[in-house]
Amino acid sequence: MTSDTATRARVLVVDDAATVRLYHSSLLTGAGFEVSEAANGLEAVEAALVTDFDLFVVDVNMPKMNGYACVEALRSENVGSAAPVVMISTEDRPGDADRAYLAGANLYLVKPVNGDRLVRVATMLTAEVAA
């Protein structure tokens, strides 16, 4: 393995959108992130049983599992992940923010996300990864 694989912080994309997941893959790839996906929350908790990531990156509405259900187990005791979570959403209601904040995640941000500001807050939230 080498240094520059060793320091690359991993990030799970989780979205049911095939085309979404892989926009936000393929730019956090650029960017020199390890990346991997998940259709859903509850593949997103099942990768997370096995892998430990360094920062999730969450949808709202999924089926199976949604967003917020999904954050709250990765916080849960059973999976205890302390990685931070960047839910993203189309949703912009009053509130829609405050309930992923509830749920345990540690950035609200809406769809579109510009490319740079995504890359640029996965950049910041897994500093420490790097260093």
Given for the second form:
Amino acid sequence: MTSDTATRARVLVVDDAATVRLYHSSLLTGAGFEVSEAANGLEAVEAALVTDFDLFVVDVNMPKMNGYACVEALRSENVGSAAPVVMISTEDRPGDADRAYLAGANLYLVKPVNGDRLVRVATMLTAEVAA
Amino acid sequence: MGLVRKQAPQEPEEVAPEKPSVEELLGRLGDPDADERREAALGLGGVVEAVPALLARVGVEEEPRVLESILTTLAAHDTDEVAGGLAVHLASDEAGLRTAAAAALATMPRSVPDVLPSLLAAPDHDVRVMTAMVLADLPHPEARTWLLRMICEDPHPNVVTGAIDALLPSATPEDAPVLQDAVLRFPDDPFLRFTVQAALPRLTGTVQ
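Can you swap the form predicted on its own for the form predicted in complex with its partner chain?
Complete assembly follows, chain above in first position.
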């Protein structure tokens, strides 16, 4: 993805850990994405109501509204976002990924996520925006 | 005829609604109406004999606001029984339940230290990550020490990064060597390295 096309892709990074948000934001900003942050699912849903994001990068374990509930809310009629969702979690038990896909996620990655991989995935999932 | 003082019409006495008994409240914990369950959970505040029933509801209650009320009531007891009963849910498959349990445990500084050894030794590294979340907010003078121990000793990088993230708000320049050692222990973990590199300048007042 060139920086020219990437600037059109808006990504919302959702994680309660400030360092994780900073890490993912740095990677994606460095690759030319326009990145916003939310500290929990509730903040993410509120942000999605006022901005049409092209991609969500969502943690699972968060206070107030966890990642699964957040994705379900993003896919609900109230928000109605069809943008791709990548869920990233330390949880790698059987069923975690299924739970994510059931909620409406497009991809489930287990931490730690390689930076290059995250950028590749984000680029691929926002290809239509860049086209 | 003398004046006769007219008696003011008597206002009907307001009768305070009878407070439901503990038995009634315990019965309402299983009510189909979520509001009834929530009020019952809050009404059982301070009732020691209700703890087992409330703990039993934690694993089955699906309405978040009711679960929050149950956990609030339980956490106020801050006993070993409650801490042990909530700690098992850190391994729950339900993200909402494990994060709610962690939030409740983080308000129990008297009893969490007693369950900490088993949590720190949990074979499931996800439980240890959740333990770091508990310690991040636990108002206990030893919380920092436990987090530093996790950073130094835990064999899983996700647990160490979780502990580092939990420690950072209260980290001091003296913690810098511990963080640097963590990077050396997990040289292939890009996030751990990033976290430490981002934190060190603030801690040491130098640019890395």
